[in-house]
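Just one chain follows, in the form predicted on its own, and it is written as structure tokens.
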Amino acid sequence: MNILITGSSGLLGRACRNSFSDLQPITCAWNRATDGDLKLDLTDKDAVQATIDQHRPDLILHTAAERKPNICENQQDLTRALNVDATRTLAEAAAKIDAKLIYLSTDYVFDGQNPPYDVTAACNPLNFYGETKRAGENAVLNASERHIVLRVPILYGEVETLEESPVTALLNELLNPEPHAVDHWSIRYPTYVGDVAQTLSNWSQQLKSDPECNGIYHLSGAEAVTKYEMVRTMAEILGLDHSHLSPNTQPPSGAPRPQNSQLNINRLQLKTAIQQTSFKDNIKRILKPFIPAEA
């Protein structure tokens, strides 16, 4: 099978270039590209086109996306240029040599009044990222039948720096010593990109052979938890002190929330062998090179 992965520079697409490493897949990144990747903008209709019609991959792992809810709500032209523009273009693409894309996206297509979400439920996104990713969806289910949406929640992962991720970005909240509130309103089910990558891997083997693999999936971390409580087990299993964080039990600042958009993950398990690992064991081993020696 010929695959090829967007954003692969970033941390789902890393993950997904392990995962599917022994089918060399074609890496495409941009602004972090690599030895090894293709340099291609997303943005260029006309370089997709090409890429495309010169790879002619079987299968597309569309990865790439702004996912930072305050940057999509301050520079909205760009969001919608990559979460919907790139997308169609893309997904159109791979529809005329009857490839089949799988587009990731996000449980912020929910507003979080009525969990867990089936895949059928209706969508209401609170914010324009979750917008650009429900109008990313409609554009990959129109442009094919054959198309596939995977939504997924708050991802986690081997990060280049602790930003990367929301999940790791707490650290920082732990190594402030300063006492501050961290948020314990949203409830949220942190997902190990490795899972995600090798759930893709297991279900890509009856992908082509099964027609009825189209439309939309859910795939999601097990565990619920509020931030809060995410960097109150970082700290248990780091042994660092938390004493001087406390919950804040108001709604988030900035762009709006889902309080809990939990995601009803069965119609993929019906599918395949889905890939839960254990929060606690995957954060220690991640955090660990980011630990100050003095901390």
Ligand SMILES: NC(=O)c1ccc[n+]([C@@H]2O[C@H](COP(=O)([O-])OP(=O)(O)OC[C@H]3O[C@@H](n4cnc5c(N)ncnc54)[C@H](OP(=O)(O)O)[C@@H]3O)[C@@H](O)[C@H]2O)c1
Contents of the next structure:
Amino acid sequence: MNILITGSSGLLGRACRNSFSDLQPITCAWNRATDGDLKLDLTDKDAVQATIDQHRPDLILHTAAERKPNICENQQDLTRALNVDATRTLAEAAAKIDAKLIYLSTDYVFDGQNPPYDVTAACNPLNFYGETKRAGENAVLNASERHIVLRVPILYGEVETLEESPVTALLNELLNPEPHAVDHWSIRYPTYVGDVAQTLSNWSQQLKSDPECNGIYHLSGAEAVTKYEMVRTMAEILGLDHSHLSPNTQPPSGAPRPQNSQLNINRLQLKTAIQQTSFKDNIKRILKPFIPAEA
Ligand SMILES: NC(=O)c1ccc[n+]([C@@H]2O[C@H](COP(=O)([O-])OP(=O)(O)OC[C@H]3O[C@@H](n4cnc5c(N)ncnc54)[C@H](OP(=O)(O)O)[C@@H]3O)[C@@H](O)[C@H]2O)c1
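Would you generate the structure of this protein in the form predicted in complex with the ligand, following the form predicted on its own above?
Every chain and every other molecule in the complex is listed next, the one we just looked at coming first.
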């Protein structure tokens, strides 16, 4: 199977590159493209079409996006161009050659008022990021009946910098000795990118022979925690002091967020083996290289 991965320099894209390495996927990145990658600006419609025509993938994992809600709010044209227009171009180009596309989407398509959310639940995004991801979903589903939307919640994994994931960025809260409050309002389901990538790899084996695999699916980590609870767990497993941190029970500032957008993963569980590894084990391994010697 010929696989193309967009966003292969990103947090999830790198994990997918690893999980699909046996199949030698074609990988596309932009600013961080390395020697093994196609350097492709997904907002360049002609370049996207030419790439699809040249490589003719059977399966496209479309992970590239602008995913930081505050950046999306402040850079709306760029965000729309990548999250919506580029997604439409890719999905339509894939449909023309009968390739299947899996579009990575988000729990932020929901307003968080009525969890858990089934794949058929009504969407009501609260911020521009969620709006563009929902519009991207529609573009994908309109382009082909065979395409798939996979929604996931907050992601973490092997980061290049702590800020790359909103979960690993929490280590900065622990290391900052000033007394301050951490979000204890939103209930999150931290999801390890290695689990998403491994589940996608398992699932991709079945996709060719199962024409019923299309439409919307959900995948999520199993543990429900606030950011304050994640920080407490990090402190405990890394032996760090957390007495300067307090729980903030008010909604966070910045772009509005859902309070609890728990995803019901039943539909995907019926299709394939889902990997859900432990937050504690993963986060200990991932954060260790970032702990200063004197901490
Ligand atoms: N991270 C989360 O917590 C989270 C939660 C729910 C859903 N998701 C969804 O999961 C997917 C993966 O997220 P992620 O955290 O892995 O994202 P990420 O780390 O921010 O990576 C984004 C990727 O998009 C690429 N990209 C940006 N602009 C591009 C352009 N003009 N042309 C081509 N590529 C471009 C980047 O390439 P360069 O860096 O090389 O420019 C990078 O590889 C996204 O669709 C996101 O919406 C993420």
